[in-house]
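The chain below stands alone and is given as structure tokens, in the form predicted on its own.
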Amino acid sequence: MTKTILRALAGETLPTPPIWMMRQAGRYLPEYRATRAEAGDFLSLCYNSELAAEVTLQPIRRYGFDAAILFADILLLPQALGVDLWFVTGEGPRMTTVTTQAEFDALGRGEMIHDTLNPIYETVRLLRRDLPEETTLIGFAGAPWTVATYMIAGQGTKDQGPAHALKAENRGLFEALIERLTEATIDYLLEQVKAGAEVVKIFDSWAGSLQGEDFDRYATEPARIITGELKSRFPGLPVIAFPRQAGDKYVGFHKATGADCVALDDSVSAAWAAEHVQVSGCVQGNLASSHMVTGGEALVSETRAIVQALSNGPHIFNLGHGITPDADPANVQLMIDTVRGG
């Protein structure tokens, strides 16, 4: 029988939605923390294929999710393009910036990214070998806009202000960076699929800070190009797009990009999504990740409400954003039991 997530992505309405969880391999799990300590640091873990495969498998062993998502980071791609990347404990990623023509000209392109990213493809191969037959393997990349915001600022920012400033002050350079990232993302995801990824997801975590025509040009259009190129090479490859906090721009995103599934954050209600987004195809989401911390009856009731609201169309149950390090693993089990047991 075809895997449940692939059935949902193909447009089938299932009696029980398949389930996985963004950042399901992560710091809330003691087994993850032990493996990361063995690796030494976060980037070493990402580039150690055996250990990266191990942490990807840990939540599958513990919870039996219907999908595993490759353990990596969206900023490995700019590192492969030549940007210096490091992580500051307690503060997150830091990068050398790309804000001038000279810095842009120093970036690589095309085949050169694979020299750095080959360990990631090996992780995919190991996972296809070791995952249970019923578990779907998801590959992923960051969307060009979101990755560009880090490259321009040199770190994460609350309002993506540096990227918006460059867009306003030097539109040509900004668009050249988006184009370069779009091309590299296609190359990166193609190699993940060749290595064994069955589905790919495009994470546009900061899409919501783009407004109006900028959203169409820098969130929708790159997703359309990436999806089209992937499907031209691998017809039938399912693509999940996640333009987080897109609001009304979620409407029509399936058609505008060619994505098979649109993932939803928790700023929109499941009932609204059923009426306006699910009518166009599979949706994924969208329980607030805070429930993984607080648990209790609120978690159960909201989980049931989402499942019910989206029960008349194709749906993959997930969180509205990644699980946080302070989550209780027991609450994850409660969520799964609620989805599967009613």
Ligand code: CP3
The other form holds:
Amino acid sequence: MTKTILRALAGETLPTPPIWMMRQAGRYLPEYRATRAEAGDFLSLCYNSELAAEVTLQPIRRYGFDAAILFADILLLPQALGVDLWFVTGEGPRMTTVTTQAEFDALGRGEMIHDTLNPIYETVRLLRRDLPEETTLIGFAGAPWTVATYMIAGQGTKDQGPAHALKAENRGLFEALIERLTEATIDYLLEQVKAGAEVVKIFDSWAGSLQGEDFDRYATEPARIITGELKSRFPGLPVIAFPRQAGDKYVGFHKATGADCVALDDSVSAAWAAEHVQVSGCVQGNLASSHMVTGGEALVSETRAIVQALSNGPHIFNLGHGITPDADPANVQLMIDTVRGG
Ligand code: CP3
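Having gone through the form predicted on its own, I am curious about the other one (the form predicted in complex with the ligand); can you provide its structure?
First the chain shown before, then all remaining chains and molecules of the complex.
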């Protein structure tokens, strides 16, 4: 019996959508906080294969999600290319910037990324050994544009201003960075698949700030190249693309990139997505993560409405973005019971 997530990704309409949740291993869970404390800090947790596998398994044990997502971070790849990365508690990631030709030239390339990333592949191997056989293992990477926004600014930004500025002022350098990240992302994801990832997801969290042709060049095109390369090496490998906040650009994204599934954020309605996006393939999403904080009748009715609106095509139930640390673990159970129990 094929795993439910793989069936949905292959285009099957299932009576009950399979379910997992972005950031399902995270700070809203007391068992995650305990393991992170044992590891010391977030990056030490990412690079400790045993403990990273453990936190990946925690939400599977607690809730029985249909998929597990590898525990790691999109910013490990730039770190493997040579930038310094650290996390400031309560604020987020910080890294040394890449905005000049000299800084770009200092980046590594090719096989060298695996020296840093080997523990991540080991986490994947441990998970394939330890996951229940019905649970699908998802590997992931950031999309080149989203990763570049952090590398150029040295931190998270509200409007990705520094990356847009570099694109305007030195397009050659900006495009060289996107290309380097595209290459490295392919190498990184290929190794995850060799280690046992059954599906890969490409997170383009800041795709929505790219307008018009910029969206096509720097969100769609890299996703198309990455998807094409992965599928040429592993025919049949399912790919989930998440061009967050793409709006109208969600339409046609399956076809333009070759992705099997397009993940939806909660700014689009499920009814609109059924009509305009799901007609081209599987969709994933898109309950607002705030319901995991507030719960109650609104959570139940909105969950039902999404399941209903997307019931005539392939659908994987998920949130529109990651669950937040202030979420109540009981609300996650309520969401799952609602999806599975009607
Ligand atoms: O989803 C999962 O459970 C798998 C693991 C995962 C993490 N980050 C763990 C994490 C995944 C898939 C990511 C992706 C990621 N990381 C994205 C794309 C998805 C999105 O959320 O838009 C981005 C932009 C990042 C970069 C990043 N990592 C930021 C901006 C932050 C700080 C903000 C925050 O939420 O704390 C992180 C830290 C991070 N990555 C945490 C986790 C569980 C929290 C770290 C902690 O334990 O303190």
